[in-house]
Each structure stands twice: as structure tokens, then as C-alpha cells.
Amino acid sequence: MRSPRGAWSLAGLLGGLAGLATSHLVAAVLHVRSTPVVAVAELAVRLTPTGLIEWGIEAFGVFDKVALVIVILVTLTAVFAWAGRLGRRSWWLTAVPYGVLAGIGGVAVLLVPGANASVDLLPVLTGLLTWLVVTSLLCVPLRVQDERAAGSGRAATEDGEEEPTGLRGDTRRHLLVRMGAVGAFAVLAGLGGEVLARRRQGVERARQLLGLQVTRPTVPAAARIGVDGVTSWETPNPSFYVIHTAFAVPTIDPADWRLRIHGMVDREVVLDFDDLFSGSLTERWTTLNCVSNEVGGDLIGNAWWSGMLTADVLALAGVQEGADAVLQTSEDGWTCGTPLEALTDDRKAMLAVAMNGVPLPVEHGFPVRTLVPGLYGYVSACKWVVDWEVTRFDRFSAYWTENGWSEQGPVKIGSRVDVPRSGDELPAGDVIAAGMAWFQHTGIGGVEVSLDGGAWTAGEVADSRRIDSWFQWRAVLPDVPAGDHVLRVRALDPDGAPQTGVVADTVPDGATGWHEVDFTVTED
């Protein structure tokens, strides 16, 4: 009787998980951010087409690193099962996908920025040892039940069939108990490697007793427009949108945190976290949204920021005629393009240390980023940021401009209808709308809407001094009759041009157009 299919592929499975699991608990021990799981996942995110990339957003939305981790991990469970079934013809077999698989994960931990092959490559090579180990383990069993099969020369029935297939008595203990302490060291490891991982957890209790002396927010009253269901002035943190392609976020321990600021500079400087703290801290409210924003979209949010100006830090370290640029780097490899002219104006733009009063959460930069009012992320938000490089435009090309976005990126003017939303029944009579506006760095000279394309009105902003921050405004249409209706909204700029109607895609700069929402007036 021959072992079955089935019995080979749960053995390349488990030595499969195996390995990961050693893997992972190596990366932690040599507390190496990219696994190679991660690293592979970073790598398909670089190789893929920016158009699949957008695809996936708009599918996955927040979960599109996780489905794609996903995907990853359903590949490889069925590549560990078939490498168990090559090892029913051959032991060296089982060692080709393994061997692959290793390749890959090699390269794709070599191309993290700043990688350390002595070190970045032994969870791999780990990994890899422990696939063909284990998987060896667990197929002798197998192995000796085929050859005694095969030697009792009855590989045939009479009538020419292939014989029957399935697992001998003692042949299946000895397969038990393998697979059995299989299994508990591959959940020994993988605990393991995720007790070590807890850094965060270490880092979180460093931001906790960071005890920074920053303020807390408080909310202009003029701010608030006063219509139920407009947006909160005030983003808070565990509401604020988060964006970045780092699929293991970085942890950084405050004391271990540096600035390397070098380039076209007089001096190269290294700033410490203390070194933040040498003067006052600036802080102010500032909206940031991507690029990514669709008209109507909720990738946008207002937080009380707190930190050293830029202007002051590059003042630091001297810099030379002819520069234009800061290339910025995070801590996980992710760079962008910022214009020195945005980094030393008087826009105020800082290396936070703080948002809404209480230090940067791990997911928005702890424990410094960047902050550029007036700019989409991608050409300025730097979570992480651990370098600088004063240079020009045209001496590079950062992480989102090499996917075809712009290389620069000025927030453009845009509004939004959050009341009334789209579907709302409401009663016949006055019609209440109310919803934000924003032109950061450049304010809000007032807001128009449109009711089911007819003649422009203006509606009433608050508090339009603060040029950095969103805007509420409030807007009464009056005696709406019953029906279905479609309301439009337009920002205006300080000299009164209004925002453009023309719709255009979120790639290359920013998306563009009208917010509208369709909602029903029923009769009294």
C-alpha cells in the first residue's frame, strides 16, 4: 500500500509553516523591521503597475495590504503542499520550490533601503534551513511505507490497477507524532517571534511617558458652523486617515531616533529627539489630505500639530544657492520630494512631535514627522523621517513620482456636502446644508451651492482667518418642493474664482470637480 497525495502535501505544509514561523522568530531576535513575508509584500508593491495599485485601493480600501499579505500567504501554502508531493519522486525535488521561495525573499529583503545582507538574510537562509529539515522529517515515514510497497512487488492488482493508497498502522503513528512536535515548534516559534516583535509595545509605553509639554487643542467657537451632522472641526487621532505603504509599521524608541541632514548644505547635522526641544515649540491647527481624496472623500482631517519648524532645523546646517529640494526618507525606505521653498516660507511647516496635545501615534510618524501646510502628503508628509537630503528636483525622483504622480503637489481648493447625505428623506420646506471646505495655505473667500443645477447661492463660512485649517459652512435653501433633488457645492478663493467643476481623476495631482449628493423632499 503506497502512501497517499494527501499525506505528502500536509508534510511540505508544515515544514512549509515551519520554516515562517523560524523565520519570523529570527527577524525578531535580530530585530530585523522587514521579515521576508513584509519584504516581498513592499517588492510586489514597487513592481505592481501604479493603475492595479489604485485598483486595489478603491477594492480594498484600508485592507489592501492585508488582502494582499493574504494572497502571499495562500501562494505560499499551496507551494509548500506541492513541494511536498515532489518529494514522494525525490528528497532533492522538495528542495527546488523551497529554494525559490528563498531566492525571492532574499532579493526582496536585499532592495529594503538600507538592508544589511549579513544580517537581513539570515532569517531567510533560516527559514529556508528549516523547509528542508522538517520536510525531510516528515516524509521518511513516508518514504519507507513507498519502498516497502515498492519491494514487496505488488506495485499492481492482478487485473492492472494501481494499487490502493493509504497510511499503515505504524506508519502513521510515527507520522503523528512527527507532525505533532512539528506543529507545537512551529507555534512555539511563531510566539516566540511575535514575543519579541512586541517592540511597539515597548515604544508605546516610551511615547506614553514621553511626557512632552505641548498644549492641549482647544476648538475655536467661531469654528463651529452649529448644523448636526457636519464634521468635526477637530480630527481625532483614532479617526484621522492613515496612509503609507509600510506594511510592518516602523517602531522607533525616541532615544534611538536621528535626523541626518546633509546635501547641499555648509554642514552636515544629526539631530537627536532632545535637540527638537532646544527652542520653543511651534503649534497650530493644520488640515492634510492625500492626493488620493476623491471629490466627496474622507481622506482629510484637522489635528492641533506641535513641533520645530523646519525653516529653523535647515537654518541648522546651512543651506547652499541653488538647491530647491529636500529629499526625505522614512525610517521603513519611503521617500518624497519636498520644495525647500515650502520647508523655509511662512507657511510654518514643522518636524511634529505632537498631534491633538499628546505625542504622534506609532501609525502617523512617532516619533517625528514631517508637516507642510499647503501640500499633499505624498510630496511632504514624511512619517518616520529619519533623513535629509538638500538637493534639486532634477538629481532624483522619490517613491510616488516613480509611479507617475506629479513631482509637485499644491493642495488644490475643494468642498464637501455632509448634510444633507446622499439618500436622506427629508420634509418639505426650508433645506438645511451644511458641509467643509478647504484651500489650505491659501483660505477660503466663501462657499456656493447649486440646487438640481439651477443659479448659484452663497452659503456662510466660519471662521475663514485660519488659512491652514478646513472650513464648516452652512447654507439654507428655502420652501424645497417634494421631489428627488440634487445638491451641488463650490468653494470660492480669497479673490472670489471659484473651484473648478471640471472632474478629473485623483492621478497625477489631485482629483478635481463638484461634490454633489441627491436626497428626497416628501410632502407634508
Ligand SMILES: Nc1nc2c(c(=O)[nH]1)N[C@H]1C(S)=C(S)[C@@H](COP(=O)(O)O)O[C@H]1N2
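Residue numbers count along the first chain shown, from 1. On a predicted model such as this, the values are computed, not experimentally measured, just so you know. Take the two forms, superpose them, and find the largest set of C-alpha atoms that agree within 1.5 Å; that set is the rigid core. Compared with the form predicted in complex with the named molecule:
- Superposed on the core, the two forms differ at G183: its CA moves 2 Å or more between these two forms.
- Once you line up the core between these two forms, the Cα of S9 ends up 2 Å or more from where it was.
- Remark: with the core as the superposition reference, the CA shift of Y378 between these two forms stays below 2 Å.
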Given for the second form:
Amino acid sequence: MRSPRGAWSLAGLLGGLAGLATSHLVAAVLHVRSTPVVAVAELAVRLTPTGLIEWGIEAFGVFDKVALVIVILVTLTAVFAWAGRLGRRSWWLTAVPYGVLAGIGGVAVLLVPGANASVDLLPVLTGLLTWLVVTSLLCVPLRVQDERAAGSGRAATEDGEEEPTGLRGDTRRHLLVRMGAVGAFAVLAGLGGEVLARRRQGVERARQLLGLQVTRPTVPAAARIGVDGVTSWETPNPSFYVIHTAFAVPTIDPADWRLRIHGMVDREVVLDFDDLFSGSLTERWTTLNCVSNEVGGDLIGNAWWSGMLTADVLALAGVQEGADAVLQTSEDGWTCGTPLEALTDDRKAMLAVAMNGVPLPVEHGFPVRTLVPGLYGYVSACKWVVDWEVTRFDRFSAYWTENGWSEQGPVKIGSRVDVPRSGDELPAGDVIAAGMAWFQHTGIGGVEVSLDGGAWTAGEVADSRRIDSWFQWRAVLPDVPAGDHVLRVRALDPDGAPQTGVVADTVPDGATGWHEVDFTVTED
Ligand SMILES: Nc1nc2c(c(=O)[nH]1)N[C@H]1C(S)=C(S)[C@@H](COP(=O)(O)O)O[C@H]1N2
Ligand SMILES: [Mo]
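Please move on to the form predicted in complex with the named molecule, as the form predicted alone is already shown.
Now the full complex is given, and it begins with the chain already shown.
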């Protein structure tokens, strides 16, 4: 007796649904904006001629994403069942439709604006893997029965009769157990994904409804150097670099947020979100950079932050004699050790609630993060911060210090060439160079450039008073001859001492060395 086609179809269908469930779960955990199915729907809309969409609206009344997602799901169901039936002929044939579907999903996901290949493809890959594993798992009992039928049933087929199909008792039992397990797994994964996705949506809604009394940023006109192609002085939230160890971004409703301040304090204090607004908010431009930023790298950004001064927060608890550090812990368990001095001196370190005039984006620490001018993020800028222990550096080690990074992380002076870009071809004549320079909370005394290893000449720096932010600079290189060139930049500190050219790795406390670009000037 051979296994019936329906059983094979069901195996393919269940495998397919399990894959959709796991990809949904992974998309929710990773906070990927578009799940593969939604991405395919969006792509389909973009590829469909407008005329057809209009016809669809007329014919069906709606032609929105929901309708499209339903069409896609129905198509998927048919393909899943077909993939299962292909399994009857050979194991690897089932992989073909699944592979094609995953290919379509992968392309769609990558075409979503702002897609990030290394993360956004994971849901698709998880789905594909689930399809293959689960479907082959479900096909095993069917295949065993067919092999037995092929071995013993030759006589029956020889007299020309159609081979009977049906499920033998033991096959049925094996199949039911496996299908039950797969079904339960798929439901759990799917529900888990849905719960997570809804929690995220809930927090995102809470974030959007939060009417914070913060000011919108206005960029000081003097901060702009006025060269096309130089990095914008202010960094919009969507382009601000994101670094964290959390696999799933914490989702904290502001109403549930608490910061516990304990350790070497006169009295333990627990702050809630409203407490941060008991006085007036501090608002200022500050540049944040990552200790892992390579020379010339882009793990740096400048934003308008609003929050409560950490000095005022600590004053509520009363810091005791002998303490020199605050061990900050985030909701996801990440820790950093911040010098008490940087949190209490006049540099205006804050518990930030807003970034560029809007509540912190979830991936930047919503609802509350710490921000300390002049320190790298890994020793100061705790996102989703929930716990402060006032303590001493000799009593703990924090996340990155346990991984070989330095206990203290004051930012190093740095600079970068943005214009020209490496590989640019420019016409003969004067070349205008421009870029960024920074030394947060110390400020810079100028920048110098050197063409082809020649003498250092001064460039011009825009508005150098705002020392917690980076600066745009420009320099004119007169009459650069045709040929290949190397341009270097270095910043000067306020005393005129130049940034070191000694090359150092980012580990343990930040990269050093001069940034350089290669460009070519063509004959005219
Ligand atoms: N909870 C948490 N906060 C964190 C980190 C982290 O891994 N987890 N990384 C830190 C590091 S190394 C940097 S450079 C900054 C980056 O902040 P951003 O993602 O808002 O740019 O956050 C800091 N705060
Ligand atoms: Mo960092």
C-alpha cells in the first residue's frame, strides 16, 4: 500500500506553516521592521502596474496590504502542499520550491528601504531551514511505508491493477505524533512572535503618544562649513549609529520604567519616568562615539539631547565619601562603569529622554539612557538604564572591561576627511577638502592637512565653541597637479598639540592615527 497524496501534501503544508511561524518569531525578536511575507507584499505592490492596482481597487473594493497578504498566504499554502507532494518522488525535490520561495522572500526583504542584510535575512533563512527540516521529518514515515510497499507489493502491480493507497496503522501513528509535535511547535513559535511583535508595537505606540515638553533642535548656522559632501553636523535619528549587545531590543513602557539608585548612598532612591520632569530639562548638542570606531569610521553622531542632569539625580540619593564610580545596568543586563566625577561635574551629563526633539528611539534606549559628554559610549551611554550602583572601580568590572577593554574610556581627539572621498577623480586646479574633527568636552584648536606627505597646513574650523559636539572643517589645496594624491588630516587640541599619527587599534581604549584618502586629479 502506498501513502496517499493527501498525506504528502499535508506534510508539506505543516512544514511550510512551521517555517512561517519561526520566521515570524525571529523577525519579532530581532525587531526587523518587515517580516518576509509583508516585505513580499510591499514588493508586489511596487512591481504591480498602477493600472492593475486601480483595477483591483475597483474590483475588490480594497487592494491594500491585508488583501495582498491573504493572496500571498493562499499561494504559499498551495506551494507548500505541492512541495510535500514532490517529496514523494525524491527528498531533494522538496527543497526546490522552498528554495525559490526563500529566494523571493530574501530579495523582497533586501529591497525594503534601509534593509540591513546581516539581520534582515535571518528570518528568511530560519524559515527555509524550518521548511526543510520539518518537511523531511514528516515525510520519513510516508517514505518508509512506500519503500515497504515497493518491496512487497510488486506482485500486486504486476497484474496491471492500480496500486492501492492508504495509511498503514504504524505509519499513521508515527505521522500523527510528528504532526502533533510540529503543529504545537508552530503554534508556540507563531504565538511567541505575535506576543513579542505586539509588545513592541505597544511600546512604539506609547513612545509616539508621549507628549514630551522638549525643544526641537535648531542647528547653529555657524556650525556649517558649507562644503557639499561633508557629513551633516547634526545626525538625524534614522542615520545615528546603533551599537548594543542585546539580541532582542528591550521594550519598556515609560509607565513601568524605574531607576534604582543604591550602593554608597545616604538613602536608596527609586525614580520613575515622571520624576525626571520634576525640574526643567537640560537640552544640548552632544556628539557620541564608539570606542570601536576605526580611524575614518562612522560610529559617531551628533544629536540634540534632552534629559535630567545626572548630578541632580545623584544628589537625591546623596553620594557617600570614598565612592568613585557608578555601575550602570540596563534592562537587558549590560553593564558599564562610569566615573562618578563625570556624572557630577559641570559637563552636564544627563539621563536623556529625548533625541533630536522626539522620545528616544527604541533602539537608542527608550525610555531613558545615560549620556556623558567626553566619554566613549561603552563606559557611559547606558541605554534602557534601570540600575545605578554607586561604588568604587576596585570593586567591580563591567561588560566590556571583562572583555579586554580599558576601565576608563575618555574620548580621544580625532578627525576625518569626508571630501574628497577615496577613489574620487577631480579636475585639475584647487581642491577643496572637508571633514569632521572632535575632542568632546575638551574642544579643538584647529585642524591641519598634509598633501602627499608634505608640510602640514592649517584648515578652517566652523564654530569651535561648542566643545561637546564635533566640528566641520575645510581646507583649500591650491593648484593640485594631475596624478594620484594622498590627503591626511589631523586635529589640534586647544593648546595646539597635534593628534598623534601613531597607529593604535581600537582595543583597549580607542584607535589613533591620521585618516587619509587617495584621490586622482585628471589632466584637463
Ligand atoms: N544597554 C546597552 N547600552 C549600551 C550598549 C549596550 O550594548 N547595551 N552599548 C554602548 C556602546 S558600546 C555605545 S558606543 C553606545 C551606542 O549608542 P547608540 O546605539 O545610541 O549609538 O551605547 C552604549 N550603551
Ligand atoms: Mo561603543
